[in-house]
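Next up is one chain by itself, shown in structure tokens, the form predicted on its own.
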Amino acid sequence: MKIVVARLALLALVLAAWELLPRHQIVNPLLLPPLGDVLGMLGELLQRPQVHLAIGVTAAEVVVAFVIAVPLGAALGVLIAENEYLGDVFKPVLFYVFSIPKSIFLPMFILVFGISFAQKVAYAAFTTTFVVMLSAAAAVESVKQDYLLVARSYGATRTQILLRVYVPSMMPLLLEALRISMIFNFTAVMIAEMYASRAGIGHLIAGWGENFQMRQLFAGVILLAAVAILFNETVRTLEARCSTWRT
């Protein structure tokens, strides 16, 4: 309870500072508009059809990229973790590629797909797949060998071992990977939209920033932050419920 109160107090302090400092000219309001003005602009933006269309485009890109990246990355991660030879061959390469900023590959996707929906989906899926692969491999390796030994001793089939041993043991780690991968996925879509795009909320935010429309810019940032926090907390709740599966 004390932690919750402390967090709420910190949030209230930050929001109060955001409102009062620009309002009293302590901070330049042209660079940081007061919170009240930003929230008013956010309400106005949410009534514009252009913003509705941009949110729909971004949501579609995020969902499609996520649906592609998660099953693909999970399957490859499990395959690498289960096969010792493949793990020895590909793991060093994966860690090397994962350490490289993925934004340097974005121009390649633009050249291949053009400035299109497919370009942003492909780039986000590419970025997210590596996160899911490494997380899935780590989840497989975290399963206790004693559980597998007991299951095999009782004659469990490969499917039964997968469903009754691997999945319950891996679920908390997989949900954590899901939460982290969505952050990477969402970030990749935003980068692609800001770098080269004709639609999407990231495209609008980039335009507001270039035209020094700070109220619109911060309103867009608040909107994106609210969506990201909502998804993060939802998955964290599921993760907490599944944590009892691991013993």
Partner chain sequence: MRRSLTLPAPATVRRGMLVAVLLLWELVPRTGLLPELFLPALSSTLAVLYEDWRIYSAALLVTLYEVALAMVIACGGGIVAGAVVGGIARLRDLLLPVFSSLYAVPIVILYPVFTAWFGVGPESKIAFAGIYAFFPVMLSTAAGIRTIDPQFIVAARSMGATLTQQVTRVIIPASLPTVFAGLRLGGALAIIGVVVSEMLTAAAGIGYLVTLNRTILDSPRVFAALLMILILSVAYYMLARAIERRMVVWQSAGRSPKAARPENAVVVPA
The other form holds:
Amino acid sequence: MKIVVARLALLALVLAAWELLPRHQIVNPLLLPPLGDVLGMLGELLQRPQVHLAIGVTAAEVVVAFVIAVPLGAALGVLIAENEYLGDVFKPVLFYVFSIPKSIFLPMFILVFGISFAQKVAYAAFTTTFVVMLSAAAAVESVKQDYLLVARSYGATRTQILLRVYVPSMMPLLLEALRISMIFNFTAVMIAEMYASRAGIGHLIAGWGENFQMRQLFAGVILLAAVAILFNETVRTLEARCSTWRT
Amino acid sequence: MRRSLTLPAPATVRRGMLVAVLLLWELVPRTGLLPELFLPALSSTLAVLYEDWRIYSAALLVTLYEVALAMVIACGGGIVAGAVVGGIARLRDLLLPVFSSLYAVPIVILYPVFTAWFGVGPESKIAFAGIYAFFPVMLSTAAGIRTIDPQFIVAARSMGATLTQQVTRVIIPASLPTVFAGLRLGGALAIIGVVVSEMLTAAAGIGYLVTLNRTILDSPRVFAALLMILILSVAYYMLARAIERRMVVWQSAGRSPKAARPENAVVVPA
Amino acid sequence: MQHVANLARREEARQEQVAIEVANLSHVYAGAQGAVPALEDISMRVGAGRFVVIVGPSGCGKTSLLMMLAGLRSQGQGTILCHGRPIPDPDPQRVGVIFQEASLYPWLTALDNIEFPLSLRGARDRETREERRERAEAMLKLVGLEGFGERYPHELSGGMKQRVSIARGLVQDPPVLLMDEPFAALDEQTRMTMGHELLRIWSTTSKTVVFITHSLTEAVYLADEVLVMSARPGRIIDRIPVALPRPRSYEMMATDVFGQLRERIWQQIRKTP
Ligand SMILES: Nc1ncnc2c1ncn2[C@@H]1O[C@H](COP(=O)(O)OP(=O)(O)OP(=O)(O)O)[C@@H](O)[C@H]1O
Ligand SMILES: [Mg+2]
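May I ask for the structure of the form predicted in complex with its partner chain now, the form predicted on its own having been displayed?
First the chain shown before, then all remaining chains and molecules of the complex.
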């Protein structure tokens, strides 16, 4: 309990500094507008139809890309986890993939799809698939072989094993995988929108940055950060709930 | 097990795939399956690199300079901060949950802030890539420091080690694997961060060459830059891995292979 | 009668030098859920060169007691004397400690692990590098691991690791050796051989040993005297002398005397709630 209070105090300190330092000109308010002004701008922005539209576009991109990447990545992940040979071949490659900036492939997506909704979705799905793959493989491998043996020795069928052994024992890791994949997915959509686009929150943010509209820019940052953190914490709470029985 | 007799070794398959990719890269555009605009042939890409090597090596130098400074922030700061946060229980309980929440925020949205603050020169790239790589390095270091067995210290004390000796002879060697993992992660992420930011807004660097040539639809030059970035990231990863293997022989065996892969602990979006 | 007993005591004290003397030791931990009384009024005395085994239910404070004997943790009340002097800090010249999980340093070879305590003395010591090396090698030989000096801990079996750990505890040649469940992680057979080995080493080095274990067979097999502790807060509820002749042999385990001793310890432990 005490620790939560301390954490809240820390948060309050940071927010107070954000408000007071620029307000008293200790920090240049042109570079860092006071928190109050930024929040005021955020409220204003949330009234604008243009912003509603941007949020809608971004949300649609995020959701569609996620819906494509998760089943695809999960299938590939299960494949390399279940098939030892494929795993041996492809797992080391995956680790290289993670050290490569996937953004360098953006120009190819633009060439193929043009600067469009489809291009954002394709790029985000492309980068997210790798993460889903890795997490799904880890989740499958986490299922204890003992559970499987016990289930088989009781004569469980394939479907029963899948539904009664794999899914429940993988649940917390699956949620974890979904959470991390969503973070990747969101980042990818943002990069794609900031790189080249005509719509979406990332497009707005990039434009505000270019035009030195710092209040709008910080309002956008706060909005996106809040959404990301909210999503993350919700799934983490679910995870914690699912893993109470897990040892 | 029977399968491994009939199928080629995984490493051979990987090499084969690499050769196949390079071959396809050459043949698909040559045979006209894809237009050169979408995929310029490998040979045209290499020809561009040869022709424009001055431009590309100058850009590479800029990128490397930015990566090096970003790495100082990310690895230096991240490893020290991670050791402190991971090592001191109170600080850890207070801050680790905060950092893991912040981890969800796509840091790339801060890049416009950095360009507004520091301009479009190297400073904004260094700041962005430094911060982008800092948190994962810190989190993985904090996690790694916690895996050091406290019994190591108790044993050292029982053998009469002074406080300095406990640090230099036990804590530092015990944290080497974590530190190396942090360096590997931090370097890879610094490269990613610099490239992404150069692609977004810049006036120099390899990422800038990607974007510049994309807008004028000069595909061979886009792919030449892309190839350099690929080689840079893979080379860094291999180098870091090799150094790590050599420096910490003792940590490879005796643990499950998965536990010995610290990159599993923290993955970072880009 | 009283007079005679006192005389006998004094005689005994004169004959055997006391290595460890604990008087009225108590300790309370400040836990998160309030105070945890761990040790209560412990008094014990271990003669020099004796092999004393402590047994007791899990969590009764055995490790805590050992840490205090080693100067690794300070006690709440009471006194501890080691060869007549208090031991407020670890003193490897007087006391060597061997832990349960071998706690060898994975980044050092077996030989370097054994040499580690010597190297800590470094500049303070006149001993040269070669002499230190020789001493470490002699220890390696003593524990029967000649030729394994260049291996890293992960390349050694559990029993071999524990041998290295014993060598590391012996290398500074402390008169007192404290061992906290050193063989607990080993399988039954290795455990018996290691116990036997330990007795062999002990008989050639004339150390005082305080040894903690959960295995009653091991306790009787090794000990001159077994101290039985109660559940938390730990008190010493019985002192059982083991009069079996030395050197001990595996055959003794089948004897009635062995069985009776084992049974007596078991009854004592079972009694504690
Ligand atoms: N540093 C500490 N702070 C608070 N409580 C402690 C601490 N160390 C030990 N305790 C508590 O003191 C009691 C005795 O612990 P100790 O480790 O000495 O028991 P033990 O007899 O060695 O147990 P085991 O046989 O399981 O090794 C336990 O209840 C333990 O929880
Ligand atoms: Mg114990």
